[in-house]
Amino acid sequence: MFITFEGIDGSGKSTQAALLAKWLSEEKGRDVVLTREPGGWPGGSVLREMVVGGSLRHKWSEAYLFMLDRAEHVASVIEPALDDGKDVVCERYHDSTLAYQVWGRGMPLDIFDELARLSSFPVPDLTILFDILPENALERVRSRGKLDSFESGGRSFMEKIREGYLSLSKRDPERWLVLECGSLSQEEIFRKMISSLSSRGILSDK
């Protein structure tokens, strides 16, 4: 099973991804790989620093690095794990690139769709979107300290990203699970997520 976690910065997806991976392993006895993008593969930390550091100048550099990172991540981590029958829980994936580059940066959607097709990126079995109002997410982000190049885009940028995610969820509704999380605690969000997954039959024993 391949599950991806999406949401604007500050939505809590990192925490929930770790909680689900731990729950699947400890409570369901499944073999789970927890990973993330960008930088979730050996050597990927260099690319991660480049894309979040804010020093890139060409308008396509960011997008190219995300696609390169994903190609290596798929080849070295995701596909081998899936081929071995493991579950993969991934924080951010191709939908992040679409939301941030297309809706956020104004890049053409059709090019990214074609690149994903040509690259044979595996499609997630489920994508969980943690939906939160940008102003609430930014409060969380600012409390963490220094902002990265995406977080520093501010409320208007995050509103575009949120719009992108919601649009993507409507494009393929069977794959997406949208969870409103702005007014809930971490524990409440987790319980809501597990309940939603169970109701879909996703967490049935192998």
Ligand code: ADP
The other form holds:
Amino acid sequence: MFITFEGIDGSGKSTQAALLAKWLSEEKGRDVVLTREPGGWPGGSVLREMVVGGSLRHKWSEAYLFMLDRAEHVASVIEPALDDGKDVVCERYHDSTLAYQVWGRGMPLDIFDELARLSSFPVPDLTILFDILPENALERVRSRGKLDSFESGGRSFMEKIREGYLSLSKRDPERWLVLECGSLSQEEIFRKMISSLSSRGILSDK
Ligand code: ADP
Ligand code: TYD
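Form predicted together with adenosine-5'-diphosphate (ADP), following the form predicted alone:
Expanding to the full complex; the earlier chain stays at the top.
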């Protein structure tokens, strides 16, 4: 099973991905790899620094780096794990490029759809969107400390990204699970996520 976690910065992806990976492993006895983009492969931390540091100048550099990061991540982490029959829980994946680079930066959607297809990036079995209002997420991000180049885009940038995610979820509703997080606690969101997954029948014991 390949599950991806999406949402604007500060929406709670890391928190819930860690909880789900632990639950799948401890409660369901599944072999789970928890990973993330950007930077989730050996060597990826350098690339992550370049891309979130905000010093790239060409309009396309950021997009190229995210696609390169994904290609190496797929080849060195995601595909080997799936081939071994493991579950992969991944924070951010190709939908982040669609939401941030296409809806956020105004780049063309068809090119990124085509690149993902030509690169044979595996399509997730399930993508969970943690949907939250930008002002609530930004408040959390600000209390985390220094903002990265994306977080500094502020509320109007995050509103575009959120709109992108909601459009993407409508384009492929079978793959997407949209969790409205509102002001729910971490525990409440986790319970909501598990009950939605169970009702879709995708979390059977191994
Ligand atoms: P993301 O990975 O989407 O950026 P995180 O999981 O890192 O989000 O969460 C961002 C911050 O918000 C963290 O400090 C985390 O502890 C906190 N947080 C996560 N979920 C909730 C929640 N449901 N309510 C309040 N704070 C939360
Ligand atoms: P990340 O550290 O996961 O952000 P957060 O934990 O705050 O949600 O990702 C760094 C930034 O990279 C984030 O603002 C989203 C952005 N990003 C893209 O713009 N395109 C992409 O394809 C990916 C994977 C991330």
